[in-house]
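First, one chain by itself in structure tokens, the form predicted alone.
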Amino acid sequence: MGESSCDVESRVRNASLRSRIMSPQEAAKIVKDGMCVGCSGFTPSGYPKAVPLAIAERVRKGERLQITLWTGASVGPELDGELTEAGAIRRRFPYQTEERIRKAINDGRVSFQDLHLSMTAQNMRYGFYGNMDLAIVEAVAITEEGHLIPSTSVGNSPTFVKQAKEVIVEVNLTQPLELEGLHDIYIPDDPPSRKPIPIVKVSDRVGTPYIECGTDKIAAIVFCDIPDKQRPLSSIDETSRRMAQNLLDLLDLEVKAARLPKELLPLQSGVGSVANAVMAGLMEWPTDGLLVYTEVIQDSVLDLFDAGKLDFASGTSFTPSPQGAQRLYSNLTEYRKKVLLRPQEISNHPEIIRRLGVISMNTAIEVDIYGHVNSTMVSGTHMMNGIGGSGDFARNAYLSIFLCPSTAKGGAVSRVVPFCCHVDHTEHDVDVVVTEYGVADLRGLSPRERARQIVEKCAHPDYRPLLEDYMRKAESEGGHEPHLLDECFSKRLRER
């Protein structure tokens, strides 16, 4: 890559560090077999690209090299995909979405542990997972003091840099310098010295605009010109539109009952097309002054900003579509006045979620009639992506809402089932279930009452008779939360 002297000076501001600028191939030699490596990136944004590609190339040429890979959340194909295909990943934490690594996990070739995202950084600092040998972090620039200006995500990078023995910095020239200043980097003290996190408003800035690193820790600097691999968002279909409207109707009832202010409370939404569609539905909300306290800032958040509906958004990453990225970068000077990107242990922190009264809106793979939610496993055995931050928000939210279409595979499978084949969120953490058919408000209901609400309000009409039959038979057997522990019935419903 032929970076100009202007790029070097503006991106690497400490002159003594410029002697550590090297090619991705040279930097990749720092990585050794058996290392624990922490990489920046969150859904998939702000992750290193050039060095992972060079590591994969080493392995393809016959070197023996396998690492334990940590990230913030999902990352792009240059990292998860290429390293998996080369056979360079032994263990993976804490979340992923790339097709090749998902297959390797389900085949047993990569050992994977699914973790609540708010807890990964602190548990790493606590020493629960051993030592971190190396951090590879994407940045837009390195300060005179050797600190790192992150790019489009923060994730776990501050703790990775703090814990690692050495750091490789990928300075990405496709990431604009105008990103500098919108990050708020704060690492809580560990027990017994932990203090309250002083965030009482979504817009509160409590940390620094850079990740503390220092010149001594930086082992290599690599210039990169590979952009984030943004994913296109699906168009908002009729099912998503109906779910969004049902959600708005619920929120309107909460306002009329004086349980929410007219401008609502800070909003959190998961990642993906359904979540984006749900947030887009808030364009129809009758008042302005909305706030967002979430993980990922998607296209719909930019829409709300542009329409004047949204006052401020706090997250840990920008995760726009390619079209959304163009809009973000072309108007970054304005957006940065209304956005903060924080470490994920802060964006997802239970203390702050409870204090602010966040309204949590997450998606499910399936929901059972008592309100248990499966958000990770297909057929109870095959990992999809991971629990992500949904558990952080659901358990601590002012109002915990889960959304999913009533069916999958073109109507061949009901997403409302008698008994979830895997439970990520128990009935205790689920206040409301929303599908395109309606809203089941589960607050204050017994299990039998919850079951009737979910079947009557949320299940697809084609599956309601089977679910009602299940309820009758289960209740005849008795029990506080009646179940027929006969897998044949559940299998019949799933394969109908």
The other form holds:
Protein chains: 2
Amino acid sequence: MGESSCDVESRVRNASLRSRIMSPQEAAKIVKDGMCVGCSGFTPSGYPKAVPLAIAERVRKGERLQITLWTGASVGPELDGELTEAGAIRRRFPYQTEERIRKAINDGRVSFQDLHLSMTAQNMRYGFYGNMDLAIVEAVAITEEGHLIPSTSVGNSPTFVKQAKEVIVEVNLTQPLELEGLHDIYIPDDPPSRKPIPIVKVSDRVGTPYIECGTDKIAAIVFCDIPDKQRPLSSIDETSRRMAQNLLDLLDLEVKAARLPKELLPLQSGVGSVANAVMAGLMEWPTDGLLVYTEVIQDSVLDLFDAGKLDFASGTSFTPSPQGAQRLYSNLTEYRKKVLLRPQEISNHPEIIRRLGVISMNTAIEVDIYGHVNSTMVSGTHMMNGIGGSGDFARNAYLSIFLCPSTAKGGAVSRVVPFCCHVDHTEHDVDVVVTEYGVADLRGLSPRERARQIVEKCAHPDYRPLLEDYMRKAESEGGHEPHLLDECFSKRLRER
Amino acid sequence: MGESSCDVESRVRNASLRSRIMSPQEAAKIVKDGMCVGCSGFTPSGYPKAVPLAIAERVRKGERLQITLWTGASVGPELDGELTEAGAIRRRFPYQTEERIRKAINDGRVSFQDLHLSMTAQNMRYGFYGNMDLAIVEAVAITEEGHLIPSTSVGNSPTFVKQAKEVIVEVNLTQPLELEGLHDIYIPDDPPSRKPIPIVKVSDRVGTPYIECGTDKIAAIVFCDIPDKQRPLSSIDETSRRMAQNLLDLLDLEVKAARLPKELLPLQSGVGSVANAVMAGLMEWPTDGLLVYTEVIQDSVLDLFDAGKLDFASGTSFTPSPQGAQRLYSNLTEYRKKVLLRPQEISNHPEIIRRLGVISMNTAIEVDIYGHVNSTMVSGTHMMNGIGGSGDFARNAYLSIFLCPSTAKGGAVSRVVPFCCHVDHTEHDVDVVVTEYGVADLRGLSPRERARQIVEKCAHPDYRPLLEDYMRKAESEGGHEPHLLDECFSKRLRER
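Taking the form predicted alone as the starting point, write out the structure of the form predicted together with a further copy of the same chain.
Everything in the complex follows now, all chains and molecules, and the chain you saw is the first one.
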């Protein structure tokens, strides 16, 4: 690492701590077989890179070492990918998106539990997952008191640092020091002593700008110059654009019916093409004063700021494209007034989401005619990414919207099905389903009425007759939520 | 009605309101075809009786009248049963347990939407279900200001009264005036103005002892002397007793592992034989200082008070047996210091449940090998009661426990199945499954590991080989959550 003495002084502000600066290889030696390790990172932002690569190298050289790996959510390939390839991950929580670890999970080589992202930190503190041996946290700097200034994400790091016996800090020189002041770190007390989380506006600051750590816990400091694995923006395809338009029409209708204020309520949106299309569509929203209370802040948020539409955005991670990062960093002192990053326990907290009245917009792998949603499991058996925060938001939202293209594989598979082959969100948690064909507003409807809405408004026209036929036959058998369990998963009804 | 002038003075304290006292038949004329009517009641406690009977009478005499009926949860037969039999209910929300309406729902004659009990009041205020024309609320008294003192339940009444254009008050003379002071009525402001709900202890009072109404809204006052339809205690069978013992062993283990304090955390428990067994088991809990934060307060809570085990109980409904009611009413001024009833929006609020760290204990119709739970739908198609508050509690609990006998129909049907034929609670929301055979602790386990735990610890021994065989075959097909979708609902795997 080519860090200058100036870097060392500004990044490691406590002189006595500088003796703990070491190479990634030396730091990696702290990791032992069987350890439970909590890493920073939420999306490929703010995760440690140099130490994980050094761990993978040790294992590749023949050392026996397998860890339980905790993160905020998904992370970059240096962590999930390289460690998986080396065979160094035995257990993994609570979310992932990386190709190599996904394969290992589906092969049963890595034990993975898919958890609500708001709950992992508290359950860790409650002792439900055993002890945390080590935290590895990316930081832009370490304060005089030994506290950590996070970089582009907060995730679960505050609790990992609190619970871990030792901490390795990766000071990333590619992350600008101006990120300091952007974070708001708050860990709720645990029951029976928990107090109300005092956030009543999206912009409220209730914590500290650093993660409390202290000099004693810091076992190693490593300098790193590997940047976040930023990815170019996924392009907005025609289907996504039509879904976004349908969603915006719905929001417009809600405002006209006085069920939403004209500046809406705080918005939560997922990641990817559909989410980008929705946020792009909001550029045309007739009023300003919008707010974002979400997990991941992407380029579209900068667009909305620059257009004067958006007042404030709260998240747990910055995940810009390379171009977006440039925009952000070149004007960070301005953006910093309108953005903050919180621990995911707070960005996703039911208490805050319900209080603020967040409008949640999440994507589905498939939806069924009664409004159940599969968010995670391809063919009902193969993990895609995980439930992430979709349950935290959908269950507690003011209005819970799921977006889903009507088909997959170029029309060969219907995503509107008789019975979801895996259920992550139940009929009790889905207010509205949107596809490129239309909007099914399920509020106040019985299952039979919901089925008619979903098939008529959302299914691809090619699949409607099959689904209508299923409904008719099922209804003739009776029941509140009619089904033909022998046929509901039949390929005949979902593929052509 | 034989109400005395003394009753009139103590029960209708504003003299000018007394001119609105009328017969149930006269009051029932206020109800018009197509109206949306919100009634008090949560379990067969505190629901209006005389006016619903008079409405049913009108319809039986040939009048065309169908309403949308909202309540807190289930209610007594005078309301759900008689109105259904008369054909006077078109739509029904958010929960029911009555035989006649259940049949009508499953036949498709009544449109029913099954909702989380914490969400119905707020969604009503948000305008998601249209306007509320009329509220019919049982009260023990009407104050000088025209506010209502509820009787044995609070449910959704505060919001129904707030939203309704007119209110009919049923003053029930069988409900003692000493119930006054027992209730704590708090309606959260709606977003974007909502504030933290300031409850930090189970016993905190944050509202008023009455439902705000005002004299102007009261269209009719009816005196009623029909008591709540109290039911004798369901007896505790051997299976329930064994399940309760397994649960208590688990709690004991959690205390020993320092994952719970010795006086535990606030307890939520459902209704019925299993819940009674659990509460009875707590009579043997080694320490006092227990707390209850739940929906329904039953005889077992009085037992725990009398034994000195319990410090405080918060609910939304009192549902004692006839004997329990006698005990309660004969010592109401004492019990009133240790009990309070809140709106179900507050008793079931995610914010409070997560803050207090409630231990949730709910029953299941069936559980699958991966930890999904069916709480509502017999054979996947026929509504039993509804999800009730189980989702509010399970999702937000400190520890989420589901109890389920291993079999139904005298062993002819396994309740531990390969794939739930309806999912109300997903694998993300279930920490522990308990049957009479044992405890499956699912925390931190992958789906394949969970399946082994559930089959080994919870399934009936007669069904274990079948389930193990399914798991083996499914695993050979691969995937994070292996399944054979062609076979998962097969009767072969769940019946003998």
